[in-house]
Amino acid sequence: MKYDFTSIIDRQGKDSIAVDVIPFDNAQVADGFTKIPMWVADMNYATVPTIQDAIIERAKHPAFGYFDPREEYYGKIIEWQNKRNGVEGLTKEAIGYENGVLGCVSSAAQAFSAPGEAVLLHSPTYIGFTHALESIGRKIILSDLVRDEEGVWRMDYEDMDRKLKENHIHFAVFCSPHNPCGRVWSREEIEKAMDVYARNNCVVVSDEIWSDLTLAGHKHIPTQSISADAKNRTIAVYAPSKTFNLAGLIGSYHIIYNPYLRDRVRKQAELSHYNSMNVLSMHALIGAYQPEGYQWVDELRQVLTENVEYAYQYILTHFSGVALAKPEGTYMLYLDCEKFCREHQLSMDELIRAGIRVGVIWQDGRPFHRPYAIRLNLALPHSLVVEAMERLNEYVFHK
């Protein structure tokens, strides 16, 4: 490989929550054991050094005054949805930039709903869309993911048609690859889902920033790419963030082919002064959508496939009682340890703080929506990987 993704990298003291906090109330790392990061979804890999070249040639110039984005940046968004998602004819106007893609799921969700609405989400549910959806005063039902007789995260269209119906819903959002399932909707699911939201005059959010991190053998579809109806309806938002580990740095971006759509979310977005970009942001994304940068997913892409497999290969064969569904796409595992926790007469607030002891510093996946789950982060060196399985299987689920 042309980059490095097996050097450990020391964040301590560098301005990171994920080796810097322990996400858990009473919790602490027993002397002897070091701290394996593996619970915020950000990734211990050094990012694609084009990056920092543009942030460093940017910050040789002294002034940082008011600035609009460049063309170069828009010009690298299209290319890199072209490339990497087969999108055609994207043009400037349907792309605008947002905070983040919580910034934006409010910024709709203002824009097409009211205080007291509900809105349609599935269950396992990212965190981020809850608490973004709740503090603007929504009502959140619930659509529940249910996996088949192979373990595979479904939709149940069914049952998103009756509650959209039932609660009267015109406003959902759809995550695409799915956090934390880890799913990579086929086209034939996502079409099936647009047809639900379509025929109950729903305006859809597609969270779609883990698209570039499909694992080998999947590939992401755009929602709007299945239809006409789907590409006018839906308000879509990437990031390279998540991609490239750029959290820190702030910046998103929505693609919004409706004019009618755009203009709303736009609007609102606008109304808090502070939906703006950083010119730093700017050029980080534009150093990442250079060839390294392709080159450098497509690698990192390879390093995550081979930790999700050793990792599930792993819990399957030495953790009894823990059940899970093989990820297509992120970088996390969503652990059910009920039937573990019930076998042991153990409590979850007793196995989240058994793993976070040695060192594993993981997250309680009971925020979303599970009441037994653990979430783990696997974008990390290999060897930290073995190391946190192993301490695992030692101290915690050998029993």
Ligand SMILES: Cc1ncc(COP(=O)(O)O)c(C=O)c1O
Contents of the next structure:
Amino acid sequence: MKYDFTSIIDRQGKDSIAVDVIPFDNAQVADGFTKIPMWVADMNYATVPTIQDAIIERAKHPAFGYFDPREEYYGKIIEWQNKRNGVEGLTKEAIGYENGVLGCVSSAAQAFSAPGEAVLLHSPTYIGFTHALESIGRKIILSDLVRDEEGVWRMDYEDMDRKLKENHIHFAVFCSPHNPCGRVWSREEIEKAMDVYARNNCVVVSDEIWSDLTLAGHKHIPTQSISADAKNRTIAVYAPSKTFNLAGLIGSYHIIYNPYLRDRVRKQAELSHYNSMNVLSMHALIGAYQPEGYQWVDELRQVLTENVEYAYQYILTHFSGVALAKPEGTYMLYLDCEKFCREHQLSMDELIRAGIRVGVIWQDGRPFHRPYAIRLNLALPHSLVVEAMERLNEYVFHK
Ligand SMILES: Cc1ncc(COP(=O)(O)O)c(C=O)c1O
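Structure of the form predicted together with the named molecule, given the form predicted alone:
Starting with the chain above, the whole complex follows.
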């Protein structure tokens, strides 16, 4: 490998909630245990050096006045979408800056639904969607994903259709790949979902922030590539932030082909006067979407695939009473600890605290809508994933 995914970087004092925050009330790491950050969705790897180079190069110039995104910004996105996702014919007009994917979800929801109106999401649900939509007064209707006989998370199209009709819904959020379930939806699955949305006259936000992080053997299919109709009814959102660990720099973007949807989303975003690009974040994107960035992501996907494979097998063979599906994308595991908790008469609060006590800073998965879930981030040097599994085995799931 050309890039370093094995060194343990010390993020203490470097502006990182992953290590500064323990995301659970009254949970503490016991003396003698180091913290292994496995919760918030950022990564514990040094990003590709071309990003730092681009930021430093721009920072050497001493003026940071008002600016318009340069052509190169759009050019790099068009090239990235073409090479990674096979997107043809994307033009600058369809691309728009967003401070965050969630900002775009919020703008789109405000443009295409009214306060108090219902919107459709899948469950489990990324908690950011819940916060973004509830805070603007939307009523969230959930269609459950269900695990099939092979344990694979599937959409229930009939349930989606019924709920859209019953609740008069015309706005849906589709997460592809899915966080926290890790599904990389197949073309056929996306076709079926888009067909349901089309039959019910839904505007769809397709959150594809995880699209670059597919694991070996899985390919991301952009929702807008499914059909002319899908292209026309979908607001797609992407970001280098998840892919290259740039969340602290801020900067995502939408692709909206339909001028009617585009104008309405953009107008909504403009109203606050807050959806503005930072010049260093623009240069970060340009630095990321360089040939080195392509190689870095391919190596990252290999590292994540190995971590997922290792942790998945380890959990299946060591943690009796814990169920999970094998992710196809993202770096998250979504553990179902129901059987373990019942067999050991342990509450979820106790289980979560037990992991954190030995330094495994994992995340309560219940707010994602499963009552016995824990979400576990595997974007760490492999040695730390091994260490975390061994600590969980010895101190938490040993019973
Ligand atoms: C599915 C999904 N969408 C959006 C976000 C956040 O994106 P942003 O920081 O661009 O708002 C995350 C972060 O974890 C995510 O998992």
